[in-house]
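This document opens with one chain alone, in structure tokens, the form predicted alone.
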Amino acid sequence: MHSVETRLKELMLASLAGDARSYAVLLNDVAKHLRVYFLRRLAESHKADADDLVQDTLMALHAKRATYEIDRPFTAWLHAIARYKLIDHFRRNKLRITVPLDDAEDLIPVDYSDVAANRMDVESLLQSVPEKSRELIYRTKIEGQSIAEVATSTGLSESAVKVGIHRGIKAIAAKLKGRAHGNG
């Protein structure tokens, strides 16, 4: 099973090698990716932005896709963008904001030199974790998709989807343990 990102960084690649089927194919999957992001970042009021944002979102990716690095993961790229497009929608409608302080981090201006590093450092962990345990992380920790949502698409119980992200995140820590004891 590939995981979103690599699903869509392969499309990315072979757009920027001039497949333009590969191009439309990317601009979809990321326009539903990106309403779900959105749509999980903006108050029930104005939940009829999330369309408007992904659409500026995928209007800047088109705009900006040759400055995309190849070598880094995609979906970091790609949710700078939507972080960036979702603060100045935010500024541009002077809008109050208030988040669950889960999703404060969104709105916190950062350093984005390191964020491509941090993500090849949790893609390398992820990779040390059985594949279904890494899914079930990715989707739920890193796309922000709830247990109810993966226990949906993957036909898993709730409970068999947080036992396997369980079991991945302790195998995640074993290994980050035995980094710090000089073992990994």
Given for the second form:
Amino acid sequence: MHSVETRLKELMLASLAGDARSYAVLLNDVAKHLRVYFLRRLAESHKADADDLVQDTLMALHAKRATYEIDRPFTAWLHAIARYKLIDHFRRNKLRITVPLDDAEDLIPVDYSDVAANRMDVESLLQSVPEKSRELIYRTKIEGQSIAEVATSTGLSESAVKVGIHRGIKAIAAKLKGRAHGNG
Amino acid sequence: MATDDLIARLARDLKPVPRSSVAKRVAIGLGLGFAASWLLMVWWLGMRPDLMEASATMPFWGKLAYTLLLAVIGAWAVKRIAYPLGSIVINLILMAVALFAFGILAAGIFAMAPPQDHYGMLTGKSIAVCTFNIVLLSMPLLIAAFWVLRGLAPTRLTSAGAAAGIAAGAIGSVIYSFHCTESAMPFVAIWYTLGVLIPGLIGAVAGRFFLRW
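To test you: the structure above is the form predicted alone. What is the structure of the form predicted in complex with the partner chain?
In what comes next, the whole complex appears, and the chain from above leads the way.
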């Protein structure tokens, strides 16, 4: 997630300085993200418009690139433009707007090359982990608390928390391997 | 694939973008609009003949300070709304505070004046034309502000139009104050303020149609 933002932002900064090669790489990357973004949001009957919307958005990115403020996240800026183009498309075609008022994160999915992995039910995986580790993993990896925070709230030492998480993740890995073998 | 061609074309067309180019566009656009409205005022209405004497009096500066403050808030709003996800909430709050403060001041002056002066303080000699003249004078500015925004990326078009209209109305009333000889604060508080708000309303309505990109 962060690496995508960092990478795109670096390319954008180079582009604003006039580096055409970075710019071409940036536009190629952005076009891929945009395609997925629009395809997800267009009704079955309008999927064919995705390419037009991608090109429209690329041209807007080009024409409006002066409005990118370099101390802001690039993906948020790009998302705002893509969303504007999508809503404009709905308006022009007099379609009911059913786009959720989504966040910028939706534009750059964590890993859309492996959609199956994304759909894997995290909760059910966690069920296979011993309860003590499950709790620790849930707090640190899903709720995003720090090791120190979890240590204070559970009364464990930091190293005990780390060991617990490590054991749990090992258990999950074992389970995933088993699944992969089992399902062929 | 056409997208690849487009990317190649855009990359060939790339020129470096200086960091302050948004502010520059706002300044150029509103500057040109100011010049056009100023010329329109001089040619159509004429400068107030007593400008020299008036510039030694408080009401002249009070009126100028009030309209200039609104003009700064409005021009800043145009810049802020020009970015994707830009918002003018802060500007609207500042403007409301300014209107309120000036309104209180004007009401105080009105209340302290002898009753026989009240009518004159509200209507002046130019009640029939004041707001109308300001709205007309602000039209070149409104067009200029729309030009500014069309080259940038506002994603909230009604707000963007309102920002353009408020900036145009406020700068227009700065210009009009060099023609108008009214000096009563209650008059300014009502009719000048309307001269700012009406272009704001026109801009807000027109924004959805003319600011699309």
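Residue numbers count along the first chain shown, from 1. Because the structure is a prediction, the values reported are computed rather than measured. Throughout, rigid core stands for the largest set of C-alpha atoms superposing within 1.5 Å between the two forms.
After superposition on the rigid core, displacement of the C-alpha of D49 between these two forms stays below 2 Å. After superposition on the rigid core, displacement of the C-alpha of V161 between these two forms amounts to 2 Å or more.
In the core-superposed comparison between these two forms, the C-alpha atom of A171 has shifted by at least 2 angstroms.
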